[in-house]
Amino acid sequence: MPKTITEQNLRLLIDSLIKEGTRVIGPRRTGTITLYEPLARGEELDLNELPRRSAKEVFFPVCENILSFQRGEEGVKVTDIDPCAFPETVLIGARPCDAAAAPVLDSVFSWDYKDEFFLQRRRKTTVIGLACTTADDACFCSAVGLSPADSKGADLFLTPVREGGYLCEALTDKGKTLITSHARLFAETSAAAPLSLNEPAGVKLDLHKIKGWLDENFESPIWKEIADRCAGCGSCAFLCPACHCFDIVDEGTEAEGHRRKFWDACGFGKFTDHASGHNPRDAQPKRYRNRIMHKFKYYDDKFGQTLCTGCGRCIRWCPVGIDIKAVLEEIQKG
């Protein structure tokens, strides 16, 4: 029989997890925006809107140390950061477009090299997904193979019900364990009626056709028409749940410092700068072309997946108004 949880008990669940020493991250209102942030108590959870930034930061932080170094009398001492030291975490309230991105990223972070910083966070995080009951003009999850009720990437999935509270579907052992260990907060019911889930409107994309066009049109003049106004600010990549470019640098003094991994973006002008001074993507349309190619061709070629979950953040917050849906629709026309 399906499980349900009330709104009050959902917040009590957060309080219980925090008391047990688990780090809980969820949508939290911070000033004028909502962000995925560590919660100090259940009442801080805010499920009224999609957070401004994506949930990928739980697994792939903006910046992280991967080793430290210190020069002493006996030479240079290098100390690795232990990726197993990450705390047990529950990510709660992850919308389908955010939860679905994590298993997409698994492919690249466990491919030719296993990035234990990412993978340990994945292992130690239980994802509680949440179905969407509203969609705005920027949403297009259904156009890239997902839906407002898609549970991909979630260990436990919540669907709002008309009577208040949520239907709970445990999808993995992590989800089942969470319910079992907090059984008093969940109830069994056969009568709960899910709220209607609104599909994003107005976008029909044929991803196979789009990829076919990309396969044949690397040098098309349409790239300049589409992307000449791109400012190269990187906001689309930094807000995206699935973009994952990063750089590694050593920072500090000659005496001590850290090697750090931090976000980068293929839209930045210096992203492909060579030591020789040559830059194979020396103009912004070339860089925007790479963004579209990576998401809808290269990643598919390599891993059989589209590197986009249709969250719409890149549309909402692009400072020059580039709409990736409109770009894809133009490509689809051939």
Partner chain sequence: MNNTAQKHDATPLVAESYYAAVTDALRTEAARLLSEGVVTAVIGYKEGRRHGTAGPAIVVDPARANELIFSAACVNNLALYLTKAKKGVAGTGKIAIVAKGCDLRALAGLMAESQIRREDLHIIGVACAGVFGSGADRREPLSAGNLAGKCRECSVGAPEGADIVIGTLPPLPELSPVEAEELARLEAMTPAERWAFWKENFARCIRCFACRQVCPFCYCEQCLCDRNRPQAVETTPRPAGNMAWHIVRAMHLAGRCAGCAECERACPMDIPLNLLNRKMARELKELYGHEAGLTPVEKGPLVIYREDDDQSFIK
Given for the second form:
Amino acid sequence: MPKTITEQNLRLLIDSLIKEGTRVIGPRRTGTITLYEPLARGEELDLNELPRRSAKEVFFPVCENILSFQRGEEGVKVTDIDPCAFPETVLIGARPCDAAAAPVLDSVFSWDYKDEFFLQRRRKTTVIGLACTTADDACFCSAVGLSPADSKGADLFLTPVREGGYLCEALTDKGKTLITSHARLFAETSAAAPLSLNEPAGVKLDLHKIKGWLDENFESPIWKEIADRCAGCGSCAFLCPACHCFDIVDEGTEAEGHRRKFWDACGFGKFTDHASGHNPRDAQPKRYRNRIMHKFKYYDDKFGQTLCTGCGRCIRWCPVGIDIKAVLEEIQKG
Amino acid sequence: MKHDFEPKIVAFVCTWCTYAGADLAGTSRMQYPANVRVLKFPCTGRIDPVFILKAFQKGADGVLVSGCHPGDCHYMAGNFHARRRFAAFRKLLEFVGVDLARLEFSWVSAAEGGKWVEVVTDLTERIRTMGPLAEFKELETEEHWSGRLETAELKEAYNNI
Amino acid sequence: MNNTAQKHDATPLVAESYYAAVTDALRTEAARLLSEGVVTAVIGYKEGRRHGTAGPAIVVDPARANELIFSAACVNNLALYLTKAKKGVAGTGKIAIVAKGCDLRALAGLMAESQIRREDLHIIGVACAGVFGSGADRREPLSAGNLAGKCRECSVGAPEGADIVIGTLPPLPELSPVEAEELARLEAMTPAERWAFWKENFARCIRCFACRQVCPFCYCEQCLCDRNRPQAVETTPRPAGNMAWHIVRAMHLAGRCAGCAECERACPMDIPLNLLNRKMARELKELYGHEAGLTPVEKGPLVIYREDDDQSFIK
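Next up, the form predicted in complex with its partner chain in place of the form predicted on its own?
The next block holds the full complex; its first chain is the one shown before.
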């Protein structure tokens, strides 16, 4: 029998998880902006709009310490961060475009080097996905092979139903455990009518065809045409659920400090700047080309996946109105 | 005399006037609080506001900027330019919520060993009564939630439910 | 960007036909300039795929002049594309640029800083009733409800000093100055409250540098904040480094900022950055009588000095 949970019980679920010592991350509204943030209580959950930043920071923090160092009489003492100390976490209310990005990122973070910072957080996190009812004209999940009802990446998937509350589908052991350990908050139902989901409008993308074009067109006048106006900021990459570039710096003094890992973006002019002064991506179109190539060609070549879930954040917040969907449609035309 | 709190004062001074003034105070055997850490610059015109900011960030409880009196600049106009820049920077710091009582500017010439002692003593005593500058120090230790390891607020949330 | 508070007034500020007429005149002028060889490129706006959006466009072919538009969605300050930071984008030779009044102030500032020369430019001024606010509802025509905060206090709707001005505005209503009110609200706070306000806002910063990248005055080839030896400002997006970055940014723009508020518009984290710029502009006006205007002033207030400048804050 399918399970359901009421709106109120969903909030109680958050409260009891917090009480058990679990960190609960979910959409929370502050002022004009909704962000995935740690919730202090169930009431704070706000599922009205797609959070401004993606949920990737649950696994891939904006900035994290990876070690600290102190210079003492016996030389430099290095203290590693223990990834086992990461908190048990439940991510609640992740839309399909956010939840689906996590398994895509698993490929790169467990490839030639196993990034325990990412992987431990993945292991320690249970993802409660949410079917999406709020598509706008920047959304294009269904154009890249997902849909507002796609449960990829979720351990437990919520679908809003007409009567209020949500249909709950446990997809993994983590999801099942979450239900069984809080069984009193869930009900069984035979008839629940899911709310109609809002399928993003617009052209479906033929990712295979697009990749075929990209294979052949590293050099093309289109890059200059599209990206001359790119301002070279990192807002597309930083809001993106799938962009995962990072930089590592040592900060502190000569006596003590931290090594920190933090988000980086291929749109930055300094991203490929060599110490010699040479910069292989010396103009903005080359940097934008890398963004498209990485998402729709290189990642596919390497892992057979596309590094885009169609959330539309980069379209909504590009300061100079660069529209990745329009770019891909253009490429698809050949 | 023993105090409970010894403030850290960072003084950015120009080499021609204030540094020489401080030196005069020393050679004249005048006493002034050892709380002050003097950093010597060629001119107040070289003292970038970011240095002041950095001093606060890295633990200064008070900052002093001092150089030649107007008209005495070794480079003719360095202190005139600095004066405008600091006037603007003060307003900015005030607007983000920094208490301007922690930031002092002065003109101390090479002959004014006594004035140096007075400026440093006054600032030190004022900061001593104000206590440590907590804001920047707290900020320095804060992490974005995604990179935070301790779960203090989780415990707080738990207690609130 | 407190759009929620202003949603009530949806009376259109100008008729849709106004934009159509300006767009037509703009296209004709651009086509003429390009085909007669007066300019090698026109920097203007073209429509975006989504309703109510537009973005920068660089047109070099007179046949494509009909891609240009002007509407309330033309938010960008195109002066950006004339700076050193975007060198090579518009090519060489004389360039035409579409400029609203607020953009003209940036052009004047860049001329004053010897970044561009008036004789290399053909300025197509557009009379502008204002642009959409960031995150505002763009399904409706431009009204007090979805107008950008900066436009509510605009004094340069009809630009001066351009080579041609397109459009004549109808009388526009006087609107409450929300940005000035917000500035006053902050100034009335205690330092501790202001610190808390900025701390909360800057904590959201992810250091995407959209504020820097869209700013016509952030054209340094080497930004202080990208340097790591010595590291003046922490590069990591932690609260400490974010605070330092925004203070440094505001300081470096003091006396230079033209008030286009592009930094605030571009910020994906809704940080009210223009408040800092406005505050500094106000202080520099009070201290040294400087105000960003439409005519280039040879030297900004922090580049010059007077022997009798105020020094009441110096012991």
